[in-house]
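Here we start with a single chain on its own, the form predicted on its own, put down as structure tokens.
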Amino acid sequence: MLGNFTFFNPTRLYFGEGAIKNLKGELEKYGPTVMLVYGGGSIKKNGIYDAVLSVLKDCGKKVVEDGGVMPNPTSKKLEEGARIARENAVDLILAVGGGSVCDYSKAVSISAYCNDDPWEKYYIRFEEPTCKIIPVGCVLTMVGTGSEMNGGAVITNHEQKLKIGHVFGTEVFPKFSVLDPTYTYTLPKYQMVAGFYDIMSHILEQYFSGEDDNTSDYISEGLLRSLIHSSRIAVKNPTDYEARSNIMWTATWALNTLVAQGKTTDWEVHMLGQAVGAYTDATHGMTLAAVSMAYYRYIMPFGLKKFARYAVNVWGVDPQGKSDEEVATAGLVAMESWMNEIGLVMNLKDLGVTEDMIEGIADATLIMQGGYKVLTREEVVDILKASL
């Protein structure tokens, strides 16, 4: 049954090769000072930095730079960015990068004028912003998180060994995002396929939850099939425009709140992966991949009919003469085979997790309520151990 919901997404998207030409029109809507946020400097090597800076200069903007955003943005970096934004009275934060840069920029937007400790307010107490919010725009260079069209912002606190995401309301969504698939071509394969799995995980964590057999599920199955097909092409030819553009568009729809409508959603894989990330600083998509098979095999009996449907409608498993359990199991085998095929990390040891970390990672794992099975802490430990 489809649950009741209200759907609204305020982000304007400019999609396709050459989409950067639309940036000027958006910049003209905002005041003179723009905070340019980016990561480790790859955009300076591939020419994207120069392209963006050229548009900023054409618009006569004063540019305040905040580079060096790490793949798992920290609370310390957030404090630094909030100070830069506040002291320079920036009118717009322009994120140029992947999901981490977009997440970080949204976190800065609600922290610059926050009268409380942003980490405590937003990530421990999960409160909503009550202060002035600086508008954010994105120029995307890596796909996976869907951060370009949602209110999510994940921050890591190394001192507390916590990595926590807060999904804020539509007032925190980017005002606009520029999506040019060719901007993703130079991404290293490891990061590319990690992003592919992040997309899959987003869809699955909305698909495998309550309220089955609704429109959201049918959309999700189509998105998954598109992702699987295009990922196989992109791994062999990273500059295949059709594959990369389809993946970029799938990533946005995977987490712009559309397929969550009418669903309770289950984000336990993300909670497990983020806890691993807090301890290892490993690439986000790979932490998800490393725990997924153990998690889904554990909860499969509690949502057996849905897992059987997934096997048939997404992986093409023939159900003839098979029990639901056999069909569902075959679906997970097919999923695991695809994961190995595209080069994902399949166990926690390869991410640096050791046996003595398991208890701490379990303590850092938030228990979610929306799935077919609400885990106990002991079950979290068992899943983590099975993921080693």
Ligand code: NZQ
Contents of the next structure:
Amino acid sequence: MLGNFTFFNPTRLYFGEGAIKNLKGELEKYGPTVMLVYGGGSIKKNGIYDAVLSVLKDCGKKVVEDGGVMPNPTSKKLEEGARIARENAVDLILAVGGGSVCDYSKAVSISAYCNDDPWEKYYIRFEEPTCKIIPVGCVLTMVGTGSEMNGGAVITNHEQKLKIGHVFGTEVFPKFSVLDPTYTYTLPKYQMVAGFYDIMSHILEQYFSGEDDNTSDYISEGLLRSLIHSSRIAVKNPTDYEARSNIMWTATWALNTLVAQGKTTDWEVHMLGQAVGAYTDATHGMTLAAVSMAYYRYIMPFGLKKFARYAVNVWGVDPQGKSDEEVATAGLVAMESWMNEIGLVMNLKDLGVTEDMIEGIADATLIMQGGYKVLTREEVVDILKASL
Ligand code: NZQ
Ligand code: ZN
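Alongside the form predicted on its own that was just displayed, please also present the structure of the form predicted together with the ligand.
Time for the whole complex; same chain goes first.
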């Protein structure tokens, strides 16, 4: 049965080629000082920086820059960003980049006026913001996380070897996001396909939980089929607008809270992946890909009916004359073959994990309650070993 819920998403999206033309109207809603946040420099090479800066100048904004946001943004960098935002009394934080830049900007927005240590408050004690929140807008350049339309902000603390995501409430969601699929054309293939798998993982984390008949699972199956179809086109031709735009839209719906409404969710693959990320700083989507097959093969018997449904409805496995177990297994074989086909990293060794890290990674893995099997620590270790 679908549980009760309240659904509200406050992010205004501007989608499509040339969507940047809508930025001016958004900027005019805010005060004079804009903090322009970006990553390691891709936006300076592909012209997006110039495009955004010219709109900011056009609007007469005072621009305070905070560049150099690293993939998997750190708690140290967060302290720096919070200080810049506070000292300049910024009126809007404009994130121009991927999930890392967007997540970081949200974290800065709730840290600038926080009287506490933000890492301790938001990521260890999981408290909600109680201070003034600076509005955030986003110009997305990398597809996968869904950060453009959600309250997630994942921060890594290298000293404590922890990578933790806090999903904040709607007051932390971006006020607006500009989604131009052509902005993603310059992504290296490694990042592009890592993003594709991040999308798949977000949907599966919400799909492989519960046994109720609910609309969300039907939506998820449709999103998955669209993703698989378009990903095959995009890896061959990264500038295929139809494929890239479909994937961009799928990514947003995969994690803007819609498909989680009224049902339970899992998120164990993300807990494993984040722990791997804390130890290796590896690309998020690849950490998920490397642990997924071992995890899903392990839990399949505990959620057999759903895995068989997944095989038939998503991967087109013919159930005729097969047991549920055979159907479900065939689905996972098809999934693994697609993962290899698009070029994902399929084991932890290729991400720099060595055997002596396994115990530490297991310690850093949060155990979730919503999947088909609540793992024990020993099972976490076994799955990590099987992923090596
Ligand atoms: O830093 P620059 O130079 O911009 O390069 C980036 C970065 O190296 C590059 N890139 C981005 N757009 C580009 C481009 N290169 C060329 N052309 C472009 N158009 O891509 C690299 C990766 O970028 P990043 O933002 O790190 O990737 P992603 O969007 O996958 O974000 C990853 C972060 O988001 C978190 C992850 O844990 C990770 O920290 N997540 C956030 C979530 C959320 N908010 O709900 C959920 C996710 O599960 C995820 O955990
Ligand atoms: Zn993810």
